[in-house]
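Encoded as structure tokens, the following chain is the form predicted on its own, with no partner shown.
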Amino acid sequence: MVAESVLAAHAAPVELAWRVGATEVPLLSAVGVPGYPGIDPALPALAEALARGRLQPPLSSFVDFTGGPGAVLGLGHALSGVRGSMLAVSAAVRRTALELGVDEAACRADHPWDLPAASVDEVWWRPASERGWARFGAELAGWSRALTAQGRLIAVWHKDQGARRAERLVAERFETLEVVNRASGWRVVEARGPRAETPGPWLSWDGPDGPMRTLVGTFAADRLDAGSALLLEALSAYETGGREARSEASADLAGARVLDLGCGSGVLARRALRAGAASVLALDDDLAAVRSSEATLAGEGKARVDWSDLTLDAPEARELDVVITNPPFHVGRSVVGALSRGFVAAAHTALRPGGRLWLVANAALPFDRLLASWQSVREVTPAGARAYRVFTALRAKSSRRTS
């Protein structure tokens, strides 16, 4: 498949609804919106406690920050006409919102602690229970700090990701809480009276190449994953071996233009200007990825990180000499095939006709398959990895083709 068409489709919208009742709310979905390619399951638990008159919809002014892109936005707009705005923390999500057509100054690039305190009436949130306590943690004393004294907190969560545990942390935080809603597994709560206590969400710890500082909730946030130490490895492994070797490792890295592909906490970026980089462009669909390598790659001339989902927007990552990636391949806790061709299609489209390719990947992912049709192809798997694989590869310098 032709790499500008991968990436035309992971763009795509695909059209959905949301039904509140009698009230049909349109919503957008694309690869990288939670639930793809249909809607998150919580929110037909919403859905549930509104039509049965245990929740009321919106009231006032509030925050939408239930993953996707606006669906209670557009639910506060069709009841009431009560407005409202949405932290968007994914590029993806971003993208879909605006497409539907929230109001650009509506879909606010924050995270539940930069919002200023007592500034928020109410706040409807959905939980990424896949980021961990640590970044629920901090998203609920970011709210607790946002909301007005009288604000309401609207949670929803299921019961195998840890409800139990949710409502104790939540309890903690707030006056009164009240589950409103059960249905299949999920449970729908409200909550009031904040109390504004906010430990900051900032981690620090010693990274291979140096101090490490990371938001909570980023992927390997207080640690050097398993997948990006062996791409590591193998990347060290060839910039100290022979002749061969260095003219396929280290002689990309000195001097090269580099893009790092999902940079997460910047370690792999870091590392490419450890190796002579010419420069490093970092992206990342996950604003608190994007935070994190900001910070870690604080100080650093030649690098730029960028907020995009992959490539799309980034019209710099064209023509460079090298790709580094460690690809995601879930989007909350649901494996997306598209996810991983898309990683590679982006990666053909910002490397030049002969411009090589570092990926690591699990073991178990198709990823030979996918570079079936990139030249000098080849596994570099570090010996005794199980879990992951690390490939390398060439752009083809005749054809555009990815698979």
Ligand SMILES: C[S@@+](CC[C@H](N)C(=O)[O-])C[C@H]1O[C@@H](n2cnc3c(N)ncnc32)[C@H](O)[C@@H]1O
Second form
Amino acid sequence: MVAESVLAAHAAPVELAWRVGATEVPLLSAVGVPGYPGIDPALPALAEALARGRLQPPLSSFVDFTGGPGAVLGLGHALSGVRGSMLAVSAAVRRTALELGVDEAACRADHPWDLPAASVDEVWWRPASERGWARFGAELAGWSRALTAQGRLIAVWHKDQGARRAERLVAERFETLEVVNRASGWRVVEARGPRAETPGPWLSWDGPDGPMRTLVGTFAADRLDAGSALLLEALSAYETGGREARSEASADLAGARVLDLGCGSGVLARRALRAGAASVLALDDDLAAVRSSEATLAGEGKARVDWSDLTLDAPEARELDVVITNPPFHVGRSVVGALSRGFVAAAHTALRPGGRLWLVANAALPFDRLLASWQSVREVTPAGARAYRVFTALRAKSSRRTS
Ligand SMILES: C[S@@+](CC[C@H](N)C(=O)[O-])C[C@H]1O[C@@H](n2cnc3c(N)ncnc32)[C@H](O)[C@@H]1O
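Can I have the other form now, the form predicted in complex with the named molecule, not the form predicted on its own?
Zooming out: every chain and molecule, the one shown earlier first.
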């Protein structure tokens, strides 16, 4: 498939509707939006609570942090003309929200802890349970600080994703908490009376090339991921392996213009800089990853961090010498096969002909097939590793096909 068409499909929105009683709220989805290609299952749970009158619709000065492109924003508008704002922490979600018609000023690139104290009357929150409890706690602390004294928090979660623990943590930070609706395992809660407390959202740990500062909920926020460790090992073997290891190389890290695709904490980007890269562009869809990579790469020079998904928005994201990546295969808790194809297509688009890809992935994923049209594909998985495979390959000099 041609890389450009894979990337176009990646960004193409799907039209959906969220039904709340007799009201139909128009929505869009796309790869990277929770629930894609359908609707996030937390939304029908909220709709039921609203339709049964267990929950008041959005009131004034509310924030939609339900993870998608503004379902509650649309509801406020449709029911009562109330305008709120949403926090977008994914570039794909932000792009989709803007396509849906959300006003740019109402679509804020902020985390809950970035909001001014006592600035919000109401928050609609669907925590991303896959980001872990540290992230949950930091977001909750952010809400209890950002809400006004009479403010209310509306949250939705599933009983199999730690609902009881979530409710205990919310009860510790709010005067009252009520479970207003239970349906199909989903629980909708309403809490009022925040008690402001602000533990910081940053984590510090020792990375392979020095200290790391990462925001909670970033991928591998407090450790080096096992797959990334193997990729670094394979890169080191290549860098120090002399002529034999490099015999098929037309680009290595020294002197190269490098893209770290899906940079997370920035751990791979920093290795590229330490290995002598001429420049590094670190790109991630996740706003917390972008902030974390900025912290990791601060003072390293020659690095730029870009908040973008695979659409490669940064002008320098084309014609690069090397792409390093540990691609994801989940959006939230769902496995999304399109991400693997999208990452290979984005790497292909970013590289100059003859440029080199370094990739580590879960051994079960079909990257050998996705790299079939690349040149000099080699598996360079360090000995003994079973769960992951490391590949290096060159972008073909003449073809624009990716598989
Ligand atoms: C497996 S993690 C690797 C992170 C980091 N490179 C490391 O080695 O620790 C994959 C990263 O890809 C990011 N990601 C997911 N979907 C993306 C997309 N559509 N565009 C760009 N980045 C994305 C995730 O936010 C995550 O940080």
